[in-house]
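Here's a solo chain for you in structure tokens, the form predicted on its own.
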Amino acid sequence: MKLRRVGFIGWRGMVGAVLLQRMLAEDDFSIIEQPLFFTTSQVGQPAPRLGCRQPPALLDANDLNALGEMEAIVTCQGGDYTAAVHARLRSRGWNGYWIDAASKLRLASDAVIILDPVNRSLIEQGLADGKKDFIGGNCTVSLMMMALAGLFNADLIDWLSVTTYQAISGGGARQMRELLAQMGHVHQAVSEMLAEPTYSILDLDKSATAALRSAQLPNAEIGFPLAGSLLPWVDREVAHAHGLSREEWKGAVEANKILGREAAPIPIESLCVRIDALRCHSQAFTIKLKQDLPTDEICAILAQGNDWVSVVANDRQQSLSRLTPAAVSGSLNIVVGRLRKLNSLTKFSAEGGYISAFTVGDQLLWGAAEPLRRMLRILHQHDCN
């Protein structure tokens, strides 16, 4: 039995564009009776195509009267949207399912997180508990979640300190293109000087900087220098939190609540930075295991812990082809490496467990779209049955 009628929101973002690419190659169109499309600015005009079908012109996302008819709906639009539409829509006694890409509605004690090879239990109880509105994670603690899969499922993790380096793309869009932009800036600067090789690399590098520096870069998306850089901080800072970032507080509430451990939660602590690369959010973790196990082990129990993270070895050719974001950009593939014990840190407790480990995923598919085609795959399993 397909699903009735699902609206889409949002899907002319980065995340909805990816989204709809996902589906189409995965043919999940097909379970979908009506998806119709809705647009905040371009009501009338042609939805897009999905293959052979054409769906009718685009409706008012504001219109609660066609939103109220939808089976279930899925929004990229973005946190602001969530807020001006979900509680009214819910006032006006519609019990569809909401399938959010934003995270406004995360921490709400009725909503699931999902990210179903991770907690495809507490999604389908929360199925049958009545929930209905279920919204994806973070995208970069989609990830870790992901990577650490294995670790996590066998509840060996005591604790885990990390270190995100996050792309452009997690900023969205025009953020990306301004990046793009930054890069050709400096390289507008020096290309003369590049062309010639006996010009000085101290000479080249300082009229690089004063690129970078100029009033002329451009700055007005990302509000900072970026190409050849990086930012030490993502998102807004949490009030009364001395000093952390809303992004890296994320990294453990939503940790915790994806592994329904609110009641006992598992320590971690993150410190989020941007930096040049265009898609996949890379992470370098020191974990503490509860048991000291052997590196193999710890390699064997990752790669069981989902179908699509990997384990790439711990030497320097494999870590430099495959462990990076331009191996892994545009892949589902969550790679996982640099596992090693830290002996140095096992002088300081007789119980040892000390690893690292650097992981990398393309934050645009599981730590965004992915979860969300997912989930209407899971409805409509859940309607069959």
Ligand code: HSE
Contents of the next structure:
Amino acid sequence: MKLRRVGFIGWRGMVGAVLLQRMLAEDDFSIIEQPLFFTTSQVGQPAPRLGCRQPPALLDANDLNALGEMEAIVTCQGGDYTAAVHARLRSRGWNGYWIDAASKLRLASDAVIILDPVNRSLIEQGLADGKKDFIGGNCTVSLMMMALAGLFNADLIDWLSVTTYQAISGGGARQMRELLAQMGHVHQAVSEMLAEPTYSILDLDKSATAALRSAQLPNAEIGFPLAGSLLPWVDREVAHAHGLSREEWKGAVEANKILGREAAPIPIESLCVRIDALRCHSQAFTIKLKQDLPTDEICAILAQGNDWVSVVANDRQQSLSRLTPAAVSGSLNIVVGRLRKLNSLTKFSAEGGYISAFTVGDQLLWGAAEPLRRMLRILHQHDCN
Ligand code: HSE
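Given the form predicted on its own above, what does the protein look like in the form predicted in complex with the ligand?
Every component of the complex follows; first up is the chain already shown.
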């Protein structure tokens, strides 16, 4: 049996577009009898073509009657839309599945954060309990969980500390465009000097830095220079939390909810940094394991975490060629490397078990779109049983 009617909202944005691409690539629309596309601004215009299928014209994303006819709603429209629509729809008695990329509902007690390679059993439990809100996790958190799934599943992590190197796509399409414009602006300022190999590198640097600091640098979206720099703060500040960003706060709270460990949370501390990568988030971990296992064994546990994770040998060549945003961007691969024991920390605990690791993953795929499309597959299987 197919899913009857599934409504898509926010499919034109960056995450929505990646979701559509992935659904077409995996033939996901074949499990949906009637996919319907909603819009906040272009009602009546043609819906996107799905291979040889042409869905009906675009419906109004604020029309609660039309939304109320959906068996499931998949939204990448953002938290404001969720805030405006979800509760009203529920209060009218709508009992369909709400699958959302935004953070708005993530921590609600009756919502499940979906990352099925890590928490399939929690999702199944949620379905069995009649839960209807299934929300994609924060991209940084989901990518960390995918990378360290083997260790989390085996309950081997005592605590972890992470520093992130987050791509600009996490800030949205407009910020991504602006970063590229910033790169162009800086390059333009030095392109003539670059063409002349004898030009002093210090003069080149001076001109590039002046371009970065100039009022002409496009920064209406990002707010600061990012090209050739970094921004050690992601998202808003959490009130009364002594200098914690929301991104850092989510690292602990969402990860433990994904694991169903709210009552006995694993301590997770984050320092989140925006860098000038395009769509891959990288993360450096210091992990305290509950047991001091041999490195080979840790690698094997990590490699078995799920079908997408692979362990990169901790050598220069492999790290520089495989463990980078340039290598991973656009793929579902989650790479983990730089694995080694931090022996100098052993003095803090006689049993040892301190390791470092580094991971890279595409934040638009496993960090955003992929868990949503897989949730539709899970719903389909659930309906068939
Ligand atoms: N908050 C993330 C970031 C994006 O800014 O990179 C998606 O969860």
